[in-house]
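Given next, in C-alpha cells, is a single chain: the form predicted on its own.
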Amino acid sequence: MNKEAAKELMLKMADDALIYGHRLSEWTGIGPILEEDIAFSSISQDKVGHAWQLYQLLEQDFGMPDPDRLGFERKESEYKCSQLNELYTRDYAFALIRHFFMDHAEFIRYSLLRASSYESLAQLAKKVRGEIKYHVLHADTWVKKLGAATEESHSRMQAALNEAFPYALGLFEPGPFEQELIDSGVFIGEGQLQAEWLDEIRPIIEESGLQLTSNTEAITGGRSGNHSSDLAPLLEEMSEVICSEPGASW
C-alpha cells in the first residue's frame, strides 16, 4: 500500500466530514421546524465523529498528529475539504441540496471502501456506511417533499440545485495519488465514484420534479488547499478555544 496515497484519501474524507459537520451544526436553533433542528444536529454529530475516527487512524497507522491537532491546528491551505462543504449559507434549500449531494456521495464512497485492501479503513467503512444510510434517507425525504410541493418550494430547490451542482462535482476531484490508490486496491477511484453517484441521484431528482443543471464544469481546488473565502472564518471559530491555550491538555 502506498502510504502517501492512503493518507491523502483519508485526510480529504476526514476534512470533508469535519467541515461539513460544523456547517450543519450552524442550523441548530434556526431550522424551519424543531424536527430539522434535531435532525441536522444529530447528523452534524455523526460527521464530526466520522472525522475523529479517520484522524485517529491517521495517527495510529501513519504517525500523524493526534485528532485534535489535525482537526484544529493546521493552516487553511493544509485542509483538503471540497469547497461544497465549506460554503456558509442561511438558505435552507441550499443546505438540503448540499446534504443530498454530499451524503449520497459519502454513502457510495464508504460502500466501495468496504472492499478496500487497507483493512482498517475497510472495517471503519462498514460501520460508517450504516450511519450514513439514515442521513441519505433524511435528505431524500426532504428533497422529494419540497421539490414537488408548491411552486415556490420547487423554484427555490431548483435554484439551490443549480448553484450547488458544480460545487458537488468538486467532491470527485482526483488527488495526486489517484492511480496508486486504484492499483493498490485501496480505493476504486473518484471517477467510478462520480459515475455511481450520478446514477443514484438522477432518478431521485427526477421523481422530485427537479432537473440536473447542464453546467457540468466542476468547481475544484479544495483538495489541493485552494479554498473559498468562507473557510478561514470557520476555522478561526472552530479553533478559538483550543488556540486560546496552545499545548494545553483538555
Contents of the next structure:
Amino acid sequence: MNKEAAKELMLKMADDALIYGHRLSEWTGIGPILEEDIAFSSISQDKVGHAWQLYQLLEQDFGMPDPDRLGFERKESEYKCSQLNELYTRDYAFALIRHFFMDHAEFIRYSLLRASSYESLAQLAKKVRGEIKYHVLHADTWVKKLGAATEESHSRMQAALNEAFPYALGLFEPGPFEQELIDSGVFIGEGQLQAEWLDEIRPIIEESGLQLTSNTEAITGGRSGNHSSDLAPLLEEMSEVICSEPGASW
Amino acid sequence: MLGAGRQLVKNPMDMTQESIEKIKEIWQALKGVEDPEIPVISIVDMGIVTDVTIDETGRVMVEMTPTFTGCPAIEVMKKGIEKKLSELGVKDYRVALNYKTTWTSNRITEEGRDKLEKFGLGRPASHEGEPGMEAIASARCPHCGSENTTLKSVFGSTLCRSIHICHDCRQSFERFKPV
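In place of the form predicted on its own, output the structure of the form predicted in complex with the partner chain.
Up next: the whole complex, starting with the chain shown before.
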C-alpha cells in the first residue's frame, strides 16, 4: 500500500467530516422544529465521531499527531476539506441541500471503501456506512418534502441547489495520488464515485420537482488546501478553547 | 452468551483449564458493567464486548466494538471494564476498541431486548445484515405492546434511538434503532 496516498485520502475524509460536522452543529438549539434540531445535532455527532476515528487511524497507522492536534491545531492551508463543507450556512434550504449532496457522496464512498485493500479502513467503512444510511434517509425525506411543498419552499430549495451544486462537484476533486490509490486497491477513485453519485441523486432531484443545472463546472481547491474565505473564521471558532490553553489536559 | 461460547471453542487446546475458568469469570463480571446511556443493560447483553482472551504471559485482552462511532459512552464503558478487571485482581490487561467485528443491533441478546423494553425503549427489529425501511419504520410500543405505531423521526435523544408514536395508547416512545 502506498502510505502517502492512503494518508491523503483519509485526511481529506476526516477533514470533511469534522468541518461538515461543525456546520451541522450550528443548528443545535435553533432548528426550525424540535425534531430537526435533534436530527442535525445527532448527525453532527456522528460526523465528528467519524472524523475522530479517521484521525485516530492516521495516528495509529501513520504516526501522525493525535486527533485533537490534527483536528484543531493545523494551519488553514493544511486542511483538505472540500469547499462545500466549509461554506457558512446560508439558510435551512442550503443546509438541507448540502446535507443531501454530501451524505449521498459519503454513503457511496464508504460503500466502495468496504472493498479497500487497507483492512482497517475497510472495517471502519462497514460501520460508518450503517450510520450514514440514516443521514441519507433524513436528507431525502426533507428534500422531497420541501422541493414540492409550496412555491416559496420550492424556489428556496432550487436557489440553494444552484449555489451548492458547483461546490458539490468539487467533492470529487482528485488528489495528487489518485492513480496510486486506484492501482493499490485502496480506493476505486473519485471519478467512479462521482459517476455513481450522479446516478443516485438524479432521480431524487427529479422526484422533488427540482432541477440540476447542466454544464456546471466544479469549484475546486479544497483538496489542495485552497479554501474559501469562510473556513478561517470557522477554524478560529472551533479552536478557540484549545488555543486558549495549548497543551492543557482535559 | 455468544461471545463467550465463541472464545471457548476457538482454541481450546492452547489454553490451560485455569485460563478457561478465568475467561468465564471475566465474562460473568463484565455482565456487571452497564451501558451508561441505558443503565439497565450490560455491555455484554449489548454485544459490545466481542472477545476475551488470555495470552501465554497471562495478559488479559478484552476487545470491544462501539455501537456508534461517535458514541460518547465508549470511554466510560472502557473505564468500566478496566475497573471490573482490577476488582477481579487482574493486573496485566488491555482493553482495545476495534472494528474487527461490526456492531449491529442484531448483537443485542434476547435478554437484553427484554430489558430495553422494560426500560421503555422499543426493541430493534432483527434484520439480515442491513435494516430496510420496513424494519426502521415498524416498531412495537414498549408501553402497551401495540404494533400500530408510526415513525416520527429517525433521530432521538441519543444516537441509538428513533422516535415513534403509538396510535393505541397514544403515547410517544423511543426505540433502539435497528442498525
